[in-house]
Amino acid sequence: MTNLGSRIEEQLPAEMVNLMQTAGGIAAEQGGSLYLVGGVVRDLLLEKANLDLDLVVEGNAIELAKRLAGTKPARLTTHPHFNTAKLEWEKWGVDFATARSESYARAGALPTVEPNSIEKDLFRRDFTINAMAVCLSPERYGELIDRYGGQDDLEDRLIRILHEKSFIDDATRIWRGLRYEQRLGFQLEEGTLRLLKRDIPMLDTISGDRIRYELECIFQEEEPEKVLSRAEELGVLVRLHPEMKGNGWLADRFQAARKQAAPGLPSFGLYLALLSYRLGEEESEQLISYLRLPGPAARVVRDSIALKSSLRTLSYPELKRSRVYHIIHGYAQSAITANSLAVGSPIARQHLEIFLHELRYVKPTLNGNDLIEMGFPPCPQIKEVLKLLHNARLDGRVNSKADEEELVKEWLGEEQL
């Protein structure tokens, strides 16, 4: 029998190991058993870093979390309806759940849950490699619970569902399967691939919010373009929109976006703007509605499509810098970045990048009060004068406060004439 006790101590921080050991002891005192479950167990076996700790107790998760909260200055959040809890302190966080089984009233519906054994809890999970647990109870500490062949599938580098109705019950597993396949460099097991292809239409049973969440997870991957390419190959991507492509063009833009965003990752809005870049206005609105995009992300998609219509003008090399500014100003930054990455014209790209890195920061030194002190009467005309000053700054006609003052004096003299 495989025991992962030593790997836990080697791969996880001592503070987390101590917490799990303490929690295992408290669970045993309460007459239950505690388990480390899911992706962290998979990654222990793969010797990969993963600090996303999920603990499942055959007992009462909330009571266990409350007992633990008393042992350290931690913030406790509970969800009695789901019998789950979360402990957070300093840079750490641990999720607690009561072992449960799930049943689905209909395809795509959220499951009905009830307390059950660890075996039933693992059976409700998406893939065998995520359906393993490590016992944390003192007498069985480190013991690997693998009822469904997850360890063998890890060795064979396979993504396998647990039962034939898995994708029917929850079609978001289709997207997750592709994500794990590409992240780990595994392959979908033959029967799983056949069932995935069969059940692609079941994606229509899933709400847009849940599909959006899967996209958010994909965009957190190191190379999300690989997932999207595989999704296009299998006929999954067209379920987002028939005109979407996960081809080499997209891969090149995603890679360029990451170079610009380094050391962080591009935003969800930027990735989505690139993914949807070839859609028209009406098609992008369909996508926004389907995914129920929140305001900021929706704005990036809309602005990206809208700015596309100005690229022809931005391709003229003789454009004044002030003209460039006023064409681009007002669009979301990620939409501007998306267009700079996607546009074919080198001149248009240069104009977009000049705006991003220079023009958007240019402001006149003088303000409305300065103009009044110089002799302009308080009136709506001041706003227009400030705009003209801004344009002069953008175009390099003035480069200092003194230059601005001289220009304003010229305008005042012309007015007096």
Second form
Amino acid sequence: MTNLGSRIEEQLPAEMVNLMQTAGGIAAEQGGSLYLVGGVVRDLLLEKANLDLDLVVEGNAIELAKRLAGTKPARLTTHPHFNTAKLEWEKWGVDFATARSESYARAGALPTVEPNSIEKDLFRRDFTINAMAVCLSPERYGELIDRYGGQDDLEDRLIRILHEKSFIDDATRIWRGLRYEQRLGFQLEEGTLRLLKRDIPMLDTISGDRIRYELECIFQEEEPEKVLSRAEELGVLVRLHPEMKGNGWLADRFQAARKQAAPGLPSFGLYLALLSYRLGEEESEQLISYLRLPGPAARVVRDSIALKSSLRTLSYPELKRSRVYHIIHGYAQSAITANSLAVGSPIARQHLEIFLHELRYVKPTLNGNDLIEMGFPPCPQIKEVLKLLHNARLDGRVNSKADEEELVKEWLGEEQL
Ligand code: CTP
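Condition change, the form predicted on its own to the form predicted together with cytidine-5'-triphosphate:
Full complex below, order starting with the chain above.
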């Protein structure tokens, strides 16, 4: 029997190990057993870092988390309806759930849950490699529970579902399967691949919110383009939108976006704007409503398509800088970045970059009050004059406050003629 006790101590911070041991002891006192489950167990076996601790108790998760909360200055959040709890302190966080089984009244619906054993809890999970647990109770500390062949599948580098109806119960597992396959460099096991293909239409049973969440997870991956390209190959990507493509063009743009965002990651909006870049206006609106995109992300997608229609103008080399400014000004920043990454014309790209790095920060020094003090009558046209001054700054005709004052005096002189 595999024991991961020492692996836990080697790979997880002492703070977490202590908490898990204390929690295992309290669970035993309460007459239950505690387990570490899911992705963190998979990653322990793969020797990959993962600090997302999911603990499952055969007993009562909320009672256990409450007792633990008394042992340290931690914030406790509970969800009595689901019998789950979260404990957070300093930079740490741990999720507690009560072992449960799930049954699905219909495809894509949220499941009906009942308290149950750890075996049943593991059986409701997506893939064998995510369906292992490590016992944390003092007398069985470190024992690996692997009823469904997760360890063998890790060795054989396979993504395998636990039962025939898995994708029907929860079609988001289709996207999750592709994500793990590409992240880990594994393969979908033959039978799993066949069922995945068979059940692709079940993606229509999933709400836009849940699909959006899957996309958010994909965009957190190191190379999301691999997942999207695999999704295209298997006919999954067209379920986002029939015109969607995940080919080499997209891969190059995603890589360039990452280079630009380093050391951070490109935003959800930027990745999505690139993914939807080749859609038309109407098609992108369909995507926005299907994914129920929140305001800021919807704006990035919309702006990015709208700005695309100005690229032809932006590819003229002799454009004045003020003209460049007014064409681009007002669009969301990620939409501008998406266009600069996607556009073919080097001149248009240069204009977009000049805007992002320079023009958007250019402002005249003088304001409305300064103009009035200099002799302009307080009237609505002052706004126009300020705009002319702004253009003069953008085009480099004035470069200092003194230059601006001189230009304004010239204009005042002309007025009086
Ligand atoms: N899970 C599942 N089916 C889903 C979502 C989650 O069975 N549709 C289970 C899996 O056992 C998974 C665990 O819940 O391991 C936790 O979910 P999540 O945090 O999404 O997965 P991780 O494996 O931790 O994924 P990641 O490494 O991407 O954080």
